[in-house]
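The chain below stands alone and is given as structure tokens, in the form predicted on its own.
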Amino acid sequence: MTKYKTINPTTLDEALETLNGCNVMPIAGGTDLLVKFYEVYGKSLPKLVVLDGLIPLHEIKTENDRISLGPLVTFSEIENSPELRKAAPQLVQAASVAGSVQIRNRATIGGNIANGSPSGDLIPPLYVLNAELELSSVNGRRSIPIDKFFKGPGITVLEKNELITSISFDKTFENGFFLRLATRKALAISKVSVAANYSMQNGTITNVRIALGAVAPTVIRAPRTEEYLSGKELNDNVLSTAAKLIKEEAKPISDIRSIADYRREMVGVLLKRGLNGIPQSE
């Protein structure tokens, strides 16, 4: 069996130097990379920088009325952080739906998104909070809005010496929702995904930011749907129309997991069972 050859720095400054080197690969909880290692290195394994050791970047801070979360905080972290229940119910419902317990104690924020998968469950929640991230290398840091950050499936603009440091985005008292379909409820990949953020104000919905994932080479916003959906009443004609809207949006392809007509009639699905699920004096 091939042993891995690890590196362990214990500071941001020490893992950024390494990482300004050659044939090294940062590695976090390891769900993602380790399960694809051998595919895309093949017999020239790089070093593993493993960065369990930096501990500041295992922390949820909130300062100024913002929440910035390391990259290093797992998935069991975000399920369980009673801060972020209030301030980001989407992102807890996703992270609380993914994998398995064993899998959520290890996986991280960082590591899904940087694993650029458009089906990554942690994605679009961030997506409708704006998330911002913080890029960091030697040569400096950069701040880059979520939706920036993807080219395409598995394709980001983070550079091989640049970390992930932070992940932030703006405590609000608005309220949101995540719903996925996979083949089983646990150990599954999304098949596809909708987040939603919003406000209701006397019995109509605002501030409404929604997106999807597994439906389109990135995760993507659903504009239209956004716009028809705002200042309305969520009666049946309005849920029907806005399921009918963001269908049209989804830009969805067939794979082994499932084909793309079934995809784009989840999307509407997915939507409504969300809207619904709203009290109509939030």
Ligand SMILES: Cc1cc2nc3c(=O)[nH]c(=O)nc-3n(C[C@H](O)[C@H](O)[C@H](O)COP(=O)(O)OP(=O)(O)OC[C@H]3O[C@@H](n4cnc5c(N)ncnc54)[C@H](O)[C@@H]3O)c2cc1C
Contents of the next structure:
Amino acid sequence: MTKYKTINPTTLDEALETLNGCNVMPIAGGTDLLVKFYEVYGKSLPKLVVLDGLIPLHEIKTENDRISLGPLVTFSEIENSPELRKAAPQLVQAASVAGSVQIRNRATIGGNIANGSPSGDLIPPLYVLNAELELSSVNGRRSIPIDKFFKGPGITVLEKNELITSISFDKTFENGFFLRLATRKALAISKVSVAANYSMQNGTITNVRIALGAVAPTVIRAPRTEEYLSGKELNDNVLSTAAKLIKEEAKPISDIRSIADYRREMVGVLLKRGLNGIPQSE
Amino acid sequence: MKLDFVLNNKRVSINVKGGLRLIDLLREQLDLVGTKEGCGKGECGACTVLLDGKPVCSCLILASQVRNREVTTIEGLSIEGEMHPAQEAFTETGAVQCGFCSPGLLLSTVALLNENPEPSREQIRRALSGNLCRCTGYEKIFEAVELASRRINGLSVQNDKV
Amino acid sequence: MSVVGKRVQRPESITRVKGGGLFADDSKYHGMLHAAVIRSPVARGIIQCINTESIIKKKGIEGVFTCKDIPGKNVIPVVIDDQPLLAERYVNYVGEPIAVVVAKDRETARTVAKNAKLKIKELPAILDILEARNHPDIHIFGDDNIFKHLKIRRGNPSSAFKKCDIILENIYRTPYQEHAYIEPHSVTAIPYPDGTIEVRGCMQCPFYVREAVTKSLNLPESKVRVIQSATGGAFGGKEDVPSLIACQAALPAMKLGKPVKLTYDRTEDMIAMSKRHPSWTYYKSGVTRDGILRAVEVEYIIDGGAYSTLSAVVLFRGTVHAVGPYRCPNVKVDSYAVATNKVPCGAFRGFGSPQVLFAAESQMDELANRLDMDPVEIRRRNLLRVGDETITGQKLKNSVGLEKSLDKVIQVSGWTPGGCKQDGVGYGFSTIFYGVGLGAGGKHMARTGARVIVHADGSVSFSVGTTELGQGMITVLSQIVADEIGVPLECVDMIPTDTSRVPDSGPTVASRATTMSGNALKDACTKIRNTLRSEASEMLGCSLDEIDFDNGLVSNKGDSIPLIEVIKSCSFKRLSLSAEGWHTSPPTTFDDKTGTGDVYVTYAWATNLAKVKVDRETGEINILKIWSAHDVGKAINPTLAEGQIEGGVLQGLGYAVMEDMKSDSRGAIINPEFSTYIIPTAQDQPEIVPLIVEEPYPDGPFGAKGFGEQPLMGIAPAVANAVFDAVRVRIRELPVTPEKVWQGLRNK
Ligand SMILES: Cc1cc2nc3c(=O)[nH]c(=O)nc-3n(C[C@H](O)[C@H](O)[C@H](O)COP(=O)(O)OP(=O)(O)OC[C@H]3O[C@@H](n4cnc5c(N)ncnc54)[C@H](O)[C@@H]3O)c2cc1C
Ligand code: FES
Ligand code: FES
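Just the form predicted on its own so far, so send over the form predicted in complex with the ligand.
Time for the whole complex; same chain goes first.
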């Protein structure tokens, strides 16, 4: 079978140069792109720029309090990174529940972001970590906060000739979680997910950031709930109010995986559970 | 395009078309038909092979992505005709019904046992959750993995059901 | 040493764990071409134009074939000949085959097929069964869209209901279930210079395939040879549809004189292949205060899709099983298989009974609940025992292990009435039964042949007309042959099922392979053994009936000689050690007017118990454990029997809680892939406790009766009942999803 033509650059410059041509597209782990293999019969196919050979883009780097991930870091590498487990627990939790072993061994963080699905599991954690994306092209580099990257389901600000070249965030030694509900216990796409990052001091919650997956056209933050929670002492009343508030911030739809009402309600349930320290059920 | 990689412990140097999937390279060009295609979308795991020792779906990898890397298929599990303990265990416990899922499950099992020779039931479940089996209900597969684990670790093996 | 009843290893599993290329898509043939199918994009329409000329001009295309190219009858013979091999004027469902294109490589064939331009005038379609039945204007089948109507009339339900203390009336619904065998369909047709066509592929019923190919290609049966390849799971999904696929490959193979392979991709397989019938059931049942079932009235409708295929037979089984395994003197059942503009449904493990048993067993539980009686007690008061009559008036003479299976589950699980009351945890029972074999719904096929050859070196090969699908038939039959001839199991080999080796043996369905082929093999082995016996009596100088065969030895009192010596001696004397065996099952009957008769030769019985924990906030159902006990007559190989139970239970669990195939408002299936049609993974599997009960069936080989379908059948109601026990929410529409449970909890 001769579906695609491929180009295997070995340096970033070479890759960016190739991407500047027409009808080309990067491929990282291929776990989103090649799924469409059979759907694209007979279409005029882009040339694929295979990113595997760009060694520096596979690295996890720490500088002072800043962590940066190359876009080719896989879900498995995130899952097994002791560094990240401490510094970004929500990201690690998300990486470890996604897909299957086979998928996690190939799926990359860059692909998850570039694919732009509202149910991409790494995205809510990156929102609450205030991640910055570095985008590169032959014309230079730019930096963009993750929440400015998405415009709709599958639609992003990424230019055709651009690559995501790094994902960076400050280490957090605060509390965080990622919880999701899915159609089965493994190999499932999220029906709804909630990620959070916050500090706790003497029972009081501050610096709260909450992001929701699969309940709007893109991943979203929940600013009103964040504001409400900020400075509160966590108790059942506060949690119930927060759960009610956050339901109103979600804008879910019904589809093959679930129904809107349920998704809306579950956002609240997951938030409460996360803040209560209840782990992901498996 | 010339492609060099290691396949089942042997160097291979072969001409391939750029967009070929690894599974097509294996099945169509190299006649290694032990790797199965059940969905072509990463969902069933029948096409599982090991890439540098780690399970991946060969239906979601381009041949050109295995350049200079090591690929192991089911044909590479038995050494000189001698079956891997996991293969023996699969036949002994009744983990094979139709057998279409077996090659993929065996590679996932071998990768698991290499990394973790004494996995718990929970770890086994997690490690095999990317391989669908519609016949067995998985129970005898789990028993097989446990039996292979005991054998590999030289523990006494009693298949109390024989 | 006898091997029947032992946990011997499956002989064929060794090749399979090594990745041996046994499956249909694994083989290549010299000069082989690839086919792909052009399908209807609409649910109902008139074909105005297929531009074959423009297709044939495309690079790499070797041919394109439409209904006009079919030399014989354009029909897939099943029960009623209403389904064309390739659509003629009308198309009746999304995915209906219209033409076959053939190319040098698979990719080209598939690309051209997917992008083929068709002119089809779309017509209004009917997708809903209740709408379709007796639709005034749109006629998909006959003038009422009813493929089949069956009824059972027993006693006088309307007057019996008047005497009941509690009467419940409910509607139950079940969706499609996809077989989801992991191997998609694949077949290769190979033409030979003498005009023979050989068909190799994954399939359950080689004789169905042969009939379809001979009819459509207008060939004599002697010129069509069908050989089963290793088959990667079937569950009913490779019963009737391989006939269609085989013809799609055989037609171009014959025309072009070259081997043609046709392999479906997963999405195509899910769109166009058969499934479990969706159903709608009205169920009314009444009991008196003592918990005795007095009357049942059922209206059961299944969605057959656009063509009749096996719907009439599927409906038959559902109808006969409509009340569950209980005595009931007053019964009225009306059941309908209805035509809609959707993919034709067909056989699936359980064959029309899981749907109606979901209703029957949910209803039983609700009755118990209303009576304040425990779910076991109400079942005990009604379940069938030896001497009882089923709702068709069939008197049960023997082999009724239902109560034993119930006792076994209770004993092993330690369940007690009102026992553990942990919040959110619940237990649910189901007791079910399964009519073994084809029964009166397919009695013309109730025969099977076998051939056994003992070679001069003592090795034995045998052929049967039934097929290995993963269920372990090869192993079980090899065990029977080994014991019957008296050789070690290693010496016995089965020849892949091939229509040229044995007479038409009917299909491998209805859990009949063990009983039917087992008996036919016993017949053949007895003939061979008689020859061996007379030879041995000469060698040992004793009379015929003084001879024992055991453990590779033939003996008479203290004297013995190795069996191999007897075999050699026969061979030396040119005595034939080859024989054909034949088996027909005892007669079955069904009277269409009253719904009475001895409909099955015997029944298998089962009890399931599900333990679940329901999350009250999310509605998620965590299945903690399933106990599943089955009366199998005799387990010829307990490991295989357990494997059938574990596999069937998990498939049943998928049906119970997650599997849900949906079509859109234009009749197209919206989730034809494993990412959206989800089946249980290794992490979704609960602990399953398989339990075997043995109430021998006197006419079965060694007392065995088929039961391979039964493990799936009662899981959905057991789970629904457990969910009710846990949180008092009753779900009457499968699957029991978190969303439904959550809505139920919210509406309380
Ligand atoms: C069976 C299965 C299960 C899955 N389960 C989950 C799950 O549970 N959760 C989840 O979130 N996802 C899941 N996915 C989806 C997928 O694995 C992830 O989205 C993954 O992160 C995609 O990464 P990739 O490297 O494979 O992307 P690719 O397929 O290589 O690329 C995806 C898109 O991103 C572009 N791209 C890739 N890298 C870059 C880059 N550096 N810069 C710019 N553009 C780039 C590509 O051009 C392409 O358009 C699943 C997929 C499969 C097949
Ligand atoms: S064929 Fe690759 S995962 Fe199914
Ligand atoms: S044994 Fe058939 S799919 Fe696993």
